[in-house]
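One chain comes next, on its own, written as structure tokens: the form predicted on its own.
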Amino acid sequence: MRVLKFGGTSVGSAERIRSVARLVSTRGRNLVVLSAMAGTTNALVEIASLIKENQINAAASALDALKEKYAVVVADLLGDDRGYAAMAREAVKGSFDTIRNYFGTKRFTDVDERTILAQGELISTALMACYLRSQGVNVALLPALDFMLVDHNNQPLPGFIADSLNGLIEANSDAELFLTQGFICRNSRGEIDNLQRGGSDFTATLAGCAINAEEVEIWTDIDGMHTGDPRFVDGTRRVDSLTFDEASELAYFGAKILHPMCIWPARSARVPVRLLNTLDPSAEGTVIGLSDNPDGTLKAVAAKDDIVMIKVTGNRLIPPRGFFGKVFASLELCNINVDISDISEVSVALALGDDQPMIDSLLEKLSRLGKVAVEKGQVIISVVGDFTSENAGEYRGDIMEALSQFNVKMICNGASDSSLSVVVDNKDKIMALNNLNTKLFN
């Protein structure tokens, strides 16, 4: 069996909701883990603020032109059949009625807000069962929050996961196909929760994990991963395969394509992964994980914006061995993630994301120790690859060449055999992607 996971564009109208029909109709008897239609989840996202802000009559209107839409989108999808078209809009109404149920709320809170957004993915798995069914497809639809549990840390609990998932395998037996929602879970509390954005791959593979899957397949609008981000880089290429080392850095450092989580249940369990195109079925797309073996090249490279660089000069009256000590112990208390970080005799750089809540915090801690410098509006880019290979010492002097005109703010190798990031500012961010495609790939 395999996991086959469809994001939000695929499954993006009628057309392609039919598209993925088809597609997974005669593919065999596979799990299939669908998100929200594209651009549902921002409308819920939109509601639940106006309703936490008491702007009721605006989340009507919301509500209503979202419903306008699904109402286009069942009678495109399932036409005059009334028996599944009515139950396609009753599975619609249902969701939409739940969310009206908090209009007017007077204590909105996060759980709440939670199981609005949920009301995406529930949407789009009742309408490509009722569109299966009527095709004639045995299709059971596995609820998501039946099976998928996060613990009070809001980590996925994989024995629970494995245990329900596979009872209920087990008792659709008779079922052609399954079928389920990603992002959506339960917490600890038994309450409606998330897996973030983009938590689809990390359900699929959390699935794959747990039904020990032949392979897990994550279908987006791409054919894969490709050396550079098509958004940003002219003449990128597709990566034919990458070790999960290897699709784990660039995931974290900014590939859009790969939720940065879902590696690690694929990992874990030796379950391949391949990005494939809804939009080009017939495309190979990109293996992840057929091989733990670096095969000596370099593969791709990913951004990830919106980091802020701090860099932190002790005074010298604390011994270097307690001034580290205290900058860790301090990110450790202010619940700081850092991204790279570099480090010489009494100073530590390092580089994170902005929008962690208590970077003010830490900022404060940290002055205490020494001299603190901020620069905001920065991005980090990784090159991605096997840099234990004879090569190594050449792809870290074209790395440099191609950044050569830049001002790297600073530069982490050495502490992953497969990666190579460095800091620059955000306006030279395309320019540098660029020229690093150019002189690594082409």
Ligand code: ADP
The other form holds:
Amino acid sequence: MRVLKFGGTSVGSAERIRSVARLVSTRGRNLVVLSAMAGTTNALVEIASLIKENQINAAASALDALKEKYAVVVADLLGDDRGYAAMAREAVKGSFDTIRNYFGTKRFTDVDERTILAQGELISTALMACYLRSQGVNVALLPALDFMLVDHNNQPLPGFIADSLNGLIEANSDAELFLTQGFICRNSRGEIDNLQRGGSDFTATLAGCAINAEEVEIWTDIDGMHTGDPRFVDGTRRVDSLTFDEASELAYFGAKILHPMCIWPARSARVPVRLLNTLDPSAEGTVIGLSDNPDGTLKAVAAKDDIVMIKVTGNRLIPPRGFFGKVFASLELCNINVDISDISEVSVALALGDDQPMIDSLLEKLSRLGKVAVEKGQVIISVVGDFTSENAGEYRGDIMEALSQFNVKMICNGASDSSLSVVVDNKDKIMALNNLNTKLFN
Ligand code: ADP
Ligand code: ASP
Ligand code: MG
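May I ask for the structure of the form predicted in complex with this ligand now, the form predicted on its own having been displayed?
What follows is the whole complex; the chain from before opens it.
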């Protein structure tokens, strides 16, 4: 069995839903994971924030606009089929009623917000199930909220997911196809939660690991992983293959085509992942994890935004051993994740996401250890590929040459065999990415 995940654009209109339905109904008894239709999650985020601010009229008009969009989709998809069209309308209505029930609520909570966000995937899978059934496909719709569980640290629980998902599959032994929602899950308190934006990729690989899938296919709107982010970089090209390590570094360091955490389940279960294009289904795509051996080349460059750089210089009263220990203990105490770091005798430079709640408390703790300098508005750029290759020296030289005109504030290499990362100012990001793509790949 395979897991086939389709992102928002792939199910973004009635026509796209029909074409995904055709594709999945000819590929065997697989598990299909769907995102919400393109634009829906953003619209739901907006509606939730309007409800939170008690702007009920604005929330109602945004909800009406979304409702209108779905009415058109249902009519287009199932117009001729009264039975399934009525079922689809009923499912859509159920989700919109759920959202409307929050209008005017006194205390709008995070759980309420996440319940609203979940409606996008609940609707897209309901529509797909109705359409597939109208075409005579015996599909079992497996509720992700019954098997996708995260713990109190928002970490997925693979054992529970495997037991529950395999149980659901066994209970539907006559089904020709299985369908489920990406992104949504339950948390340790039993509430509706999610795997963060772009989380359907993570659902797909967690499910792939749970059912020990032959392969996970991530179907999207581009022909695979490119050498750079095509939204900012000219002349990028498709990458044929990546090791799990390479893909995981690219995902973590910002290649939006993959959710940052989605490679680890695939790697742990050794399930290859294939990135494929819904608009060109026969194209080769990018395969991840077929081999563990890097092939000596550089693969791609990714960028992670919203980084703050913190530099602590010890006052030399504390010996280096004690100083480093105290810096790391402060990070642990403040629950801070560091993306990359650089250490020398009595100074430590850290690059980390600026949205972590306890950064102020960290700065206060670090200021007791020495001089602290903070620079916001930074970006981490990571070049991913084989840095164990005999050409690695040349690669490092090319990277530095491509970045020579920028103020590179940190370089991190050596800690990973498959990436070299640098920190630059956000204003230099696009030009730096383009220079790197030209120098390394063209
Ligand atoms: P989906 O909705 O299918 O999950 P996403 O928008 O999340 O799709 O991911 C696909 C998009 O990721 C592409 O359209 C592209 O703009 C962007 N992207 C960013 N970096 C890369 C990269 N290195 N290679 C390919 N696509 C990338
Ligand atoms: N619908 C969710 C989002 O837009 C999850 C996903 O598309 O993967 O973030
Ligand atoms: Mg995505």
